[in-house]
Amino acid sequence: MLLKIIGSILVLITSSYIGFKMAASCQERPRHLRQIISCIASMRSYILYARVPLHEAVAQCTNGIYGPVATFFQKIATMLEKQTILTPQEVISKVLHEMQGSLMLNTPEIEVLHVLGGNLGHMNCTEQEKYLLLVIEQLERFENEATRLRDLNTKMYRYLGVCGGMAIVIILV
């Protein structure tokens, strides 16, 4: 009886942390993608007015993000500080290979961070502007998609992991 009790409360607790962890990685995504966001923002900023070279750029536009997003740009600043052979895309194919999975982001943001890379540093300033808003268009498409996605599994994560642990509680027991 008492393996019983024990063996209850592991699959509860086991089946709640997992529905718990769904919910967090769901709720990063849209944050993940703000600071993207932000940081091409600041980015744009930095290489349209201030006209620093593109790893300062990349460096500096992190300024007041933390976490896995800061990680990433400044990983990407350093490998284009350093390794002058790679293009910026390579650079960033490699980061984004790399982070795989501290960053919560989906196929679509991916595959717009890798085309970031293929025409940075290819245009002039006013087409680099223009590139770098339609970026920013796009990811904060993505976000409201997060965010509405968000909203929508939270809760429902969290539910199924406490109440799925009941029901193969309820059947094994």
Contents of the next structure:
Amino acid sequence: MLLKIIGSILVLITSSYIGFKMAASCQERPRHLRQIISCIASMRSYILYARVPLHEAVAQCTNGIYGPVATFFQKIATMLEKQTILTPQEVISKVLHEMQGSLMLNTPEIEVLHVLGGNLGHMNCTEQEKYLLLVIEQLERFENEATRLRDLNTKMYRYLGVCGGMAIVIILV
Amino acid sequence: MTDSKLILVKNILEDYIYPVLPYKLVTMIREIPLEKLIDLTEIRLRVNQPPLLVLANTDILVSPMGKESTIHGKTYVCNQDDLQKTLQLISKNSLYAFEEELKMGFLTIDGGHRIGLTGQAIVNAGEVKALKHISSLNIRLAREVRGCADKIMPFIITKGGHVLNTLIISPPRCGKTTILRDLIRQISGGSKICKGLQVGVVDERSEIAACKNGVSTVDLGPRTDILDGCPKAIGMLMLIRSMSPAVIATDELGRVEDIYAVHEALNAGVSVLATVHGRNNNDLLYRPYVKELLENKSFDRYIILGDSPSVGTIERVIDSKSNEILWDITTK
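What's the form predicted together with the partner chain like, now that we've got the form predicted alone?
Full complex below, order starting with the chain above.
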């Protein structure tokens, strides 16, 4: 009997953990997107008003931001500064490939970041501003969608984890 | 002397020039013995043409194995990608940061080395908006030659230690900026013939002070304030109002607003050191705006530079008021 109780508790904890973990990753995506938007907006200011070189703009745009998004931009800045022969597009592709496990982004967002690299630094200020605003607009749409999905799915994953565990326990016992 | 010149060229190439050239070109140029590059003044890259290393009296075409050549056809040929890569390295992937410079056809890299560009101009309402399809690059090596203004100093400092308004006149590549830089250093630092004075420098093209993040990378003396990347006319007036300099130095006068700003400085009791393109002072009488400065005798001294027998040769020093030649290379 004791073994059955211990086994049931373990099953319940595990399934709840999985449910909460999935809910957390669902919450991360809009947060990462929001941070990326904030970094790009900040980068836009450094480019337009301070006219600092791209690697400096990318390095400074992460002020006040922590976690994988800050690491993503810091890695880009370092690579742009050290490996000057690489284009921004090559650098962003490399870093995205390196960080694909830690950034909670879907394919459309990753594509937008690839395209961002393709046009970064090659234009004058006016065109650069137009382009960065376009990228921000696209990412904001993705963020809204991600927020909607988060509100819809977070509770569901949590309940699913706990209730699923309970159902297994009832069936097995 | 030769050793120090060799070290200087080596340092310039390694620290400033090679980092902005594609690896392929760097490898080729490195193959050429450094002794042959001692008088290197320019590196010219043109699409579908060989890389050209311009020396004081001759030039070298670079061949694929990196050996120097004078025969076209046995040389390496630059392609569009080479120039594109060079531009990417020069701008550090940040063309927007050099927008204004690109409109004027040049940009300046660390160390004060100026890079001229030509290509296809994008024109809007009669104004050059940008350059695209860059087809030629001219990398001009800037050198700091301490003491090159020693000969001039006695002619531009009065017995009371006042700096006379001085216009340095020469064709391109004759050392105007180098001489101006040394004059600033000596006036700011003080010498046997004058005590140190507050000097304001308006460095529109970042060539005089070779600023990095607004701080000079060459020695301009302890009493020098630098306004980097600022248009001359605005900068001179800003300096007069804000830094109360005794001397203002600036490079390459030419526009109407420059002339107005020089007059403002002179009327404010500030001495002006400036440079202008021309073969001699009589040539300048045919240049619009600049001729006003000569007709009004705004400057006290004209320093005429030439490139024979070597770059930076002081050919003549003229007292503008009396037209007396105070120094002449032929009668020295």
